[in-house]
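First, one chain by itself in structure tokens, the form predicted on its own.
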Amino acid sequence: MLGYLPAAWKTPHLKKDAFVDPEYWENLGKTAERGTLDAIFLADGPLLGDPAYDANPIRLEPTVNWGHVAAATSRVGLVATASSTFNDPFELAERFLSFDHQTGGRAAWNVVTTRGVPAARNFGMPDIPFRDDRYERANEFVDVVRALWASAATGRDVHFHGGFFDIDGRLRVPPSKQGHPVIFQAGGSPQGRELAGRAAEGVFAAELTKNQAIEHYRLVKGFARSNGRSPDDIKILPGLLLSLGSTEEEARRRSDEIHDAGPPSYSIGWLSQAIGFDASKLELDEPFPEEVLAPIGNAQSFLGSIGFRESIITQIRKTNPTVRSYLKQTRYTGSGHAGFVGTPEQLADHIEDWFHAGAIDGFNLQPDRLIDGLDVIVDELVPILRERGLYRHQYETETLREHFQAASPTPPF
């Protein structure tokens, strides 16, 4: 909400309690729209986060928060994350279709299955369901929501009887300007990728290397094709953690300063939850032992993100760094999501390279600190991309789905 680094709040640019300040959110929305960005994105958090590894441990509910931003903007898309494990499909279908009306057809639902025992206990469950069970429910949940959104257009009742849900009825909310919200999927597990290929229009991916990204891009677009869809129907948008400066040295200094202002244990805490191993027990000046890099013993009960873990293990195996050097290099290379530290010109080169390589349709850019990082994206990066013919000069479409449909077609693969 304030940036991807835990010390993002330690800046005189932010007011106290900025994350609940309406002016803060309005300015973010207006700035993104000034840059003609497709959309801005919010994670959910049905639990109090652990600040040991969560840079944003407290959050506002995304659809309510974006409702406020919608009133201050007119074109930028608004992506809100919501769990298929801890919501009801009828209520979510009604809420998100209403949200889509409220935004003039700019809403998207990012489907996640949520991991972590504390979230489960907030909903009266003793433990988080196994991964396969969460995705089995997610698949059925998405089918119910799509059927209910379709019922808004046809006026016909939905009769759905599955393993998790029984629905006989329809929504009373009329279709929105774009018909219904865009569906995003986040998560790199095999089940998540299959769900994306079947139903999602956008994928928030985690890719640390270009080759990994190309492989994932083709895999998910291939799933779309095997489900009778066009590869153009789904946009692949990996996260990219950013620290930008007018020179590379300035960008590295900014990254170091914000990292150093955070708790020293943060990197270890984040890595531990990401790989499912207590990294504080590792020897800092030794390479990662094989037991850490080996495949997950039980993917069903693993509480981290499989996509994040895969990308981290691939990155470690590539150079075999010591634990200390890995933690240091992730300041600049990212961990889980890829990182980028440099100038806007260098970032434009990076985006152009991955785009022309068939690795991405775009990036979900995540500044170290939003309050001043987003301005640099809009005022310095976007003009460079426009000069290169890679980005729109003004909005030519109105809804989020139209923004996506106006994008470049998928290259042959």
Contents of the next structure:
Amino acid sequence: MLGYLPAAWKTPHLKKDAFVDPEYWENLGKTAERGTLDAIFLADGPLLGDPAYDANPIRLEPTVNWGHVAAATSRVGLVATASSTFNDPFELAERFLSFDHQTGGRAAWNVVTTRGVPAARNFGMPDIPFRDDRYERANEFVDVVRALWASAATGRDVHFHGGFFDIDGRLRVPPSKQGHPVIFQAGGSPQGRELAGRAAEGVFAAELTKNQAIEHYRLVKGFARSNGRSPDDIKILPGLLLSLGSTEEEARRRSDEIHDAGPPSYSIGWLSQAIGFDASKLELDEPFPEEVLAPIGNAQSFLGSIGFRESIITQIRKTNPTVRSYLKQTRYTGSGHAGFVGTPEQLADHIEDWFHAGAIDGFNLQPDRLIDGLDVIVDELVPILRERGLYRHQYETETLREHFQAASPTPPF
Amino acid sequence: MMTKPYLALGLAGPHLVELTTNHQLLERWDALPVAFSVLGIDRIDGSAPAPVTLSSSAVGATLASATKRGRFLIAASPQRDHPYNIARRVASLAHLSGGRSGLLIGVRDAYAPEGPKDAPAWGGAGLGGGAPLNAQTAYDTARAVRALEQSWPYDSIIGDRETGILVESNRILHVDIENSFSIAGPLNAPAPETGASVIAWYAETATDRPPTSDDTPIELILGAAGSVPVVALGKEPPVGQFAGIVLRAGIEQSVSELLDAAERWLADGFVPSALGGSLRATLNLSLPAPLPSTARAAFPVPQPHVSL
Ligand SMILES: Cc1cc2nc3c(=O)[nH]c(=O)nc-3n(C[C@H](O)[C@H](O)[C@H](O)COP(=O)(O)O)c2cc1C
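Given the form predicted on its own above, produce the structure of the same protein in the form predicted in complex with the partner chain.
And the full complex, kicking off with our chain again.
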């Protein structure tokens, strides 16, 4: 993870193998901690996409990667993504609790169900299970993991017999400083939101507009409430793709430069995957045909995220752009995730606006290029937020769960 | 002429907790000229589970960062784990530790519940796969881990800013494994710069020895039936010629007792190992042969590109 833009690796600030360089990762953690960030986050999947032009498909295993960073830091939270589809819940529960123990209670598990045939083929399966099956499994998986984490504290065996898993046993890993890891959920489908409302303490969402975000915020917090939980127990953090500069002009130039340094096949490939239609077949200088924007035929076998697709289609319908201009325009407005290009001051305004509107508890900021982009967040954005009384001046809490609990309560809805 | 053996350490569950929560112990551990430490040897050596333990890879991640010289083997077994997932952690640790890490593959995991009767290895994951819990499955796991770690040659990372090509990805290969597991590959991380990780096996008796094949991934056999016997702390080293000895603490013994004993043994009769450096280099093991040239390329030859 060098930054969300494929060409992030090209900067002279990075060694050619920075993505596996221990110092690179330690510095990221230390920088985040200098900014008193709540947490840093790693996406994941057990498969390799073509890394020819882009370091993003390259993935160190997140619990190991963040475990390493943990030893070089002391307060920043560490969110590691792991698949509920391609793991055994006992092994995952043991490893994540160990990771949480080793980090002094700073760990989180971001539950994803994983899509893509290449992942399935690494596990002896011809294809991934349908979405409903993946989420049914994910629900049971999360229950087993939570029961096992509880067993670490009680010392009593778990006897779990479900549709997917049979477990008789317990963990012998000591409970961590925060008891057990925080659970995150990422994914915008109805099944994902229900799982989040039931079990997650954090949600990574994909929200393009403030109104959509408010609706989603209330929906998921409402699910939490109907599960007998407090809406404060679940934090909603949409992704926000960032290019920052000291002027708007400079930010746009930076974004353009890093975009132009990468191959166009990326945005075309990304769009195809996200909308479930081969975008390389589209006329670049024509608007999107209706057949592309129509509701999806078979939601079960659609490989992309329904949440992402909905956001994108809504966006396209609003302005009816040509394919080329949509691909270029998403540089500024985001692509599935919202995008933000501007100054730290403007970003602070944006965060404040969405926060006061009751759309978010925070953002999962995703810089175009981390090696210099994270410094700008830490050294320029964070001080502005502090001045406005919106952000901590130093860590007042130790564990990730405590960091979250220290955040503002959910406004009434 | 007698060559002196090297010394290695065997840590059980409670020692993993003790070592990683004590800075002074970590410093002592890091300064000790032993060949390697096994993180959680009790997980795979047939012991009963101790009251506490940690996942080996989580401990390895801490050691990779908090220490600079000490080497280690993580213990893993396919009982509740899959070779692709094991390979990811092994490769990640090798990158982050500068090659100070390796894998001790076990047949069973003392801390894990049994899986389903018809497929007790990995079958508990409920994905329809799985295999018997035996030496062949562990061996197949080791083969898969080795192949996966080699599926992406490190020197294919070129970072050519002129052409826009970061990786000569046509040199990344599918592993197309069909043994106890079916795995297409490739791994989603490159091979460590120091070469594929050392893979060890544990054999107390001749019947515990690993299966054999031309492409055996096993480079080191711990235990009485191997070249590196395991000696309980408090006992004397065995008589005879051995490449090395693993000094193993019992669960009622502390890490500092183990380190004290190791210091005494190193002063008398054992050869000190280099401080720092990769496990492969320290054990004088050559690089394994690369994947066969017949393996399928995972990606097309990258082309220089123009912008949108
Ligand atoms: C913000 C966000 C982040 C995600 N991160 C990951 C990830 O790191 N790995 C992954 O396999 N899936 C990730 N997903 C995908 C979902 O977990 C899920 O597999 C996919 O979106 C399909 O299910 P859905 O319709 O519920 O979204 C992410 C989704 C969202 C919205």
